[in-house]
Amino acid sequence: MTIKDIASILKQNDNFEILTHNYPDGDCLGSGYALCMALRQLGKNANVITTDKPKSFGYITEKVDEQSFEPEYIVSVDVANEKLLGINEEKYRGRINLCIDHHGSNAVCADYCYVDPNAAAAGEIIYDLLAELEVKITVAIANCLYTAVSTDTGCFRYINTTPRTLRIAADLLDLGCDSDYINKVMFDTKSKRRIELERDILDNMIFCADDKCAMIYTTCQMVEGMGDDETEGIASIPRQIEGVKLGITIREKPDGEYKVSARTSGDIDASAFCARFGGGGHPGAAGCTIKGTLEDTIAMLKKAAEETL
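Show the structure of the chain whose sequence appears above, on its own, in the form predicted together with a further copy of the same chain.
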């Protein structure tokens, strides 16, 4: 399948529903709403289906009113797996006509699948698709696509950023996207609650193995009432400390278990570390679950870290 093929499929159909994944992020919302606006420009009916519309993405989601029509063609964007449709899974499983995604692990069952794992964001694919569809990239569409490519790359900082990503972002700036506003909201704004959580995390940070291991934890009480977007990225706190080879994040779950994630650098194998506790993952990032008290969990992880490092 090529971008040309998807464009041709979209041109031949109408009355679209565009599915995004649960805990929606900048890429699925930006890609979904950009595609929705593009299809409407072509005279088609289209709606975006989301499990949630986080307030911070209001500048995207509030620009598009819902249309009333009988859905005929279902497209998913940035959805790697039907399970990720969340509350919409039951309704749409097995009914997706076209799947557009950038996850190499994509396992969606659809009539047509276009997966480009070299794209840093689904937004890159949508950008190429809109060119093929000869849609005018309005400021509103440019804002959606800039959000998609910038958020999935940590503002062009992550390893998935490619020359193509940067050139698409340059084009979107040329087309008038409000990158200043988007960068401020996405990368330079924290809630007071998030700042307080970071304070509590730093207050309780544990160093061991000659400071080569840093460990943080959150209890249910510490994150009470916080959305996933507010607690996102805390696992990067221990990992980014100079000299730390093993960064551990412990999260208390409501069932009393502790979800542990390990991030390593250099030749330390995170997967082997977590395998000690029945978990697994990749050499650089892995996870496991530990039952017990917080004190015992920390003590066990400390001992394992001292032995590993």
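Given the form predicted together with a further copy of the same chain above, what does the protein look like in the form predicted alone?
Coming up is the bare chain, nothing alongside it.
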């Protein structure tokens, strides 16, 4: 399947629901809303379905009012597994018509799938798709796509950043995206509560595998009253430590499960590491979910880290 094939499918259908994963980040929201606005520009009905809309992404979502229509075609964007749909999983499982993603471990069951693991973000795929659809990239769409590619590359610092990523970002700047505002909101603004959380995280940091692995965690109590946008980017903390090749972030969820994020450098495959626990992702960044106590989760991850490193 090619980008041209996807464009043809979208042109032939209407009344779209665009799915994003739970705890939505800049890539899935930016990609989803860019696609939504593009489809509306073509005269089609489209809505983005998400479990939450963090307030920091208001500049993306606030001007895209929900339309009223009977959905006919379901598209998932930046969703590597139907389990990541969260509360929407039961409703949409087995109903996805088109899956657009950049995770090599993608396991979504859809009528059509387009997965490009070489894309730094799903936003890169949507950028190509809009060109094929001959859609005008407005400032609003450019802001969405810049958010997508910048957040999934850590403001172009992560190993997944490619020359193509930078060329796309440059084009979006030429098209008028407000990079100053987006960079400020996404990378340079922290609440007082966030600073206090980082202090607690650092106080409880765990090292193993001869200090080549650093592990941090947050409990529900630690993040009580905080929005997902306030905790965004925490997973990058362990990886910033000199000598650390594997950074692990454990986040307790209200249902008692623990969401695990792994970030690596060098020749350590984060996706392979998380696959040991039923997860996946990219070589440099991946995730999984573990059931059990925090102590057991830490012990399992320690053992796996020492075997990996």
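If you're wondering where the values come from, they're calculated on a predicted model, not measured in any experiment. Rigid core (definition): largest C-alpha set, two forms, superposition within 1.5 Å. Residue numbers count along the first chain shown, from 1.
Once the larger rigid part is held fixed by C-alpha superposition between the two forms, the smaller part shows a rotation of 27 degrees. Relative to the superposed rigid core, residue 249 shifts its CA by 6.3 Å between the two forms.
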